[in-house]
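One chain comes next, on its own, written as structure tokens: the form predicted alone.
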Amino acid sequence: MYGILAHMNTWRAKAEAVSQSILIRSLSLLIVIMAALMLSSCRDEESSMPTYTVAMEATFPPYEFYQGTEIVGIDVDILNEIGRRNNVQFKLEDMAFDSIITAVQTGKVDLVASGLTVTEDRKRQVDFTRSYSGARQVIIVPEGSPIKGPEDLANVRVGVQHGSSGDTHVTEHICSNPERFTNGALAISAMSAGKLDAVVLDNAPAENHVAGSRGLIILPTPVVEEKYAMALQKGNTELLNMINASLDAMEADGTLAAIIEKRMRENTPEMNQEADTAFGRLMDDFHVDFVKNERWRYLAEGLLVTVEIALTAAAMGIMLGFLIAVVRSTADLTGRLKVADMFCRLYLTVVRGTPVVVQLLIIYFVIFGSVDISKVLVAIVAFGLNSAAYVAEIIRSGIMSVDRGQMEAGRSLGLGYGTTMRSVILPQAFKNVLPALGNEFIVLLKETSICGYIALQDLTKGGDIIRSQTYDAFLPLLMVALIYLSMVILLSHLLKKLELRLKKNER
């Protein structure tokens, strides 16, 4: 008897030094982190100059588009003249495009400049400036198709970009259930691969990805006419003033012309050459996707912050779920912590009833939504909140699981029931739910790759912008795919690594 329990006590030991270890490190890993992400967002806040937070959709050439890991175009040209005139300063914030009208309503951003066209559903949630160019919604095909105007368009597949004012013409006016991308390069790319027949999108994008693309042209007749306009909150008349004013003033000195002439003439895309054999082409391909340009650096940053947020995340989910496992544990052996057992069902029902996505928007535009936050910081809490729901559970079925003599054993011996748990129970439940804790994480990493709706670029969102440069998906995303691999490769060798360890360990 004194044997097994002699035993018993060094396993114990053993099992809890390495559990504690993990969770110091995690810890200390989310301190450090949060105490930089905020730190850097006081260093940003630091400017002698005004400064306005602009929304864009960086994939919508030549008004806004990467080039290097800066983002340019028509609209970065006005704002600039603007600033300048003024002497203000505007900061440039990438987000998916049906997003920004949301962001500029809560005040996350001061100005939409991202190509948005001015219409009666848009004037009902914001304040438009004057109109600074003209635009259409045309319509791109494959050479040779059958389809020669909007007439042709209602009994086919038509890609827009969603959230656009093409989405809404298209919906109202052409077919009720078109295909929705969530830029211009995305549709272009599915037609190419055959999934679509025909696009409709903003003239001067349409004329760069036709130039970018081989055999598609653009129908001379357009869907419509429409206008240009940058989008504020409402009542923020002081900088729709400012704006309007230095628009005027660039129209009649003709700065504001000469701005889109240029960019009009200089943003052409380059066409390739078609190479002569498939791998040529394939070599040609990987040229352009990531070499040209050095493009593989947006891989390299949004992976960055996406194993940033993942492990922060993850260690958060780990700390927070641990607390919750305990209450809810706590209640179902001993009737006990009933106020807070509610509680914690409550946000377990709510958080795994929910999307993550839904969650993060909510945090971000809700939330903080009056608050100049580390969008970083703001990803961390999303998928730590959410991950916590998932671990709470893993670790309360892995305590379940540990057999009621154990707690038995550990009070006959003394031992009170905070110090049985701490030092019996859970050592046991850790080595029982670490493959289930290991799957989380992996489920946590791939789950970040929705941070492009609040502008953060993660790894995903760096394949979206080599596809909205090259027009090549196939490379970009296969890429992508493969990083995500890898990472979970690596992940899944760690941790069996840590198992083995605390098997040699129970030995």
The other form holds:
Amino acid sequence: MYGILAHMNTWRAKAEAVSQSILIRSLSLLIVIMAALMLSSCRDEESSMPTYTVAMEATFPPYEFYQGTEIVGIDVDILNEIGRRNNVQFKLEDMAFDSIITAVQTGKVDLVASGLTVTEDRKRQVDFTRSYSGARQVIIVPEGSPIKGPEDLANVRVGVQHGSSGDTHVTEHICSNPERFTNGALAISAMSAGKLDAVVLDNAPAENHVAGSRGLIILPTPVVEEKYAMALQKGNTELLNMINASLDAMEADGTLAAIIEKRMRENTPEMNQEADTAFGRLMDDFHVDFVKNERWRYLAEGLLVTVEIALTAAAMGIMLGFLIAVVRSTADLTGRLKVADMFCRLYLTVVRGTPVVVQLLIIYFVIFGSVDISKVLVAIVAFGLNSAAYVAEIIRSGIMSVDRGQMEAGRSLGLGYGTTMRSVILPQAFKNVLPALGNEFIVLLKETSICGYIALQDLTKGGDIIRSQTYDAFLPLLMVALIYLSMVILLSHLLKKLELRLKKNER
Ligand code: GLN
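Please give the corresponding structure for the form predicted in complex with glutamine (GLN), as opposed to the form predicted alone shown earlier.
Zooming out: every chain and molecule, the one shown earlier first.
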């Protein structure tokens, strides 16, 4: 009996030490990152100038697009000018175009300035400023295409930007089921890859895209004429009046026309010389995708965001999951904690029963709707809460798989329920479920690739930005995939080592 007890004690101490050190490290990591995020979001607010947040989708040259890691363009110039005249500043948020109206409607941002077309449908949801620019939806086709105008679009594969006025017009008047892309640039690369016959897009970005890709032309007959304006939450008259007054003044003194004219003039990017060999072309593409304009930075910075979110969310998931698992199994084993168990079950049902992207959007737009909170923090909370549900079930299955005799042995040696659970059951459970936990972390890491939905520039979004600038789908996607793959391989390797260490301790 004493022999068993002594053996159990040393093993217990080692296993306990490993699992506790993991928990403590997770906890400290979580605290450090959360504190850093809080501090950084406080610093943003320090500036005394009134600050308004503006949503835009920054793959829309020359209205808004990336130059290096900065968003520039007509809308940005106009906002800067309005800011200068009124002593206010605007904070830009690049987000998916189809989230933009929701963002301003729910008060998540104060303003939309995104080459936004005034439409009757949108007027029901938001207030528009006066219009500051005219535009038209045009048709882009490959050179030599038989498509000559809107009348030829009915039975061909047409690409549009999801949620755009072009999308609505094409769907209602031309062909009921166009192919919808998150932005026009992606539709253009799909057409360059032979997957579409035509793309309907706003004229100014269309001109930029056509200049940047080979073998595409814009048809002379437009599909529809439009006007651009900024949009605000209904009833936000103070900001509306300020912007309208500034736009009027800027029109009167010629600033508006000068901004638009300058950006339009620069709107056709120069094309690189085509290399002769396939390898030469690949090297050229590599240069344009990653080296030119330091585009590799989108991937490097995105990678940091991805790692930060995944690590912190995993730490949060493990701690919360651990707690839930203990509550659930205590209820199962002893019949205590019934109410807490009920809440935990409800939580698990809801979290595991809904897609993580929907949870992320609900947390961002609804729960933190009117709070100005760092998006990284939102993502950490969303992925942490999501992961906790899976971790809880993994750990619970581990606890339940530990032989019941262990609990009885612990109790008969005079240890209380809590001590037996903490010192005997949990360390064994932890060791048993380590592979499953590792797997959950790998899933979590890859799941963070949906962060672009709330306009976070993670690794995947970094690749998207490059694609939208260079119209090359192949290399940016390949590179993003390779980076995720390397992280997963590294992680699997570390987990294997941890497992081996635990096994060794057992002996
Ligand atoms: N003008 C189009 C619209 O409002 C597209 C705008 C955009 O993609 N930024 O729907």
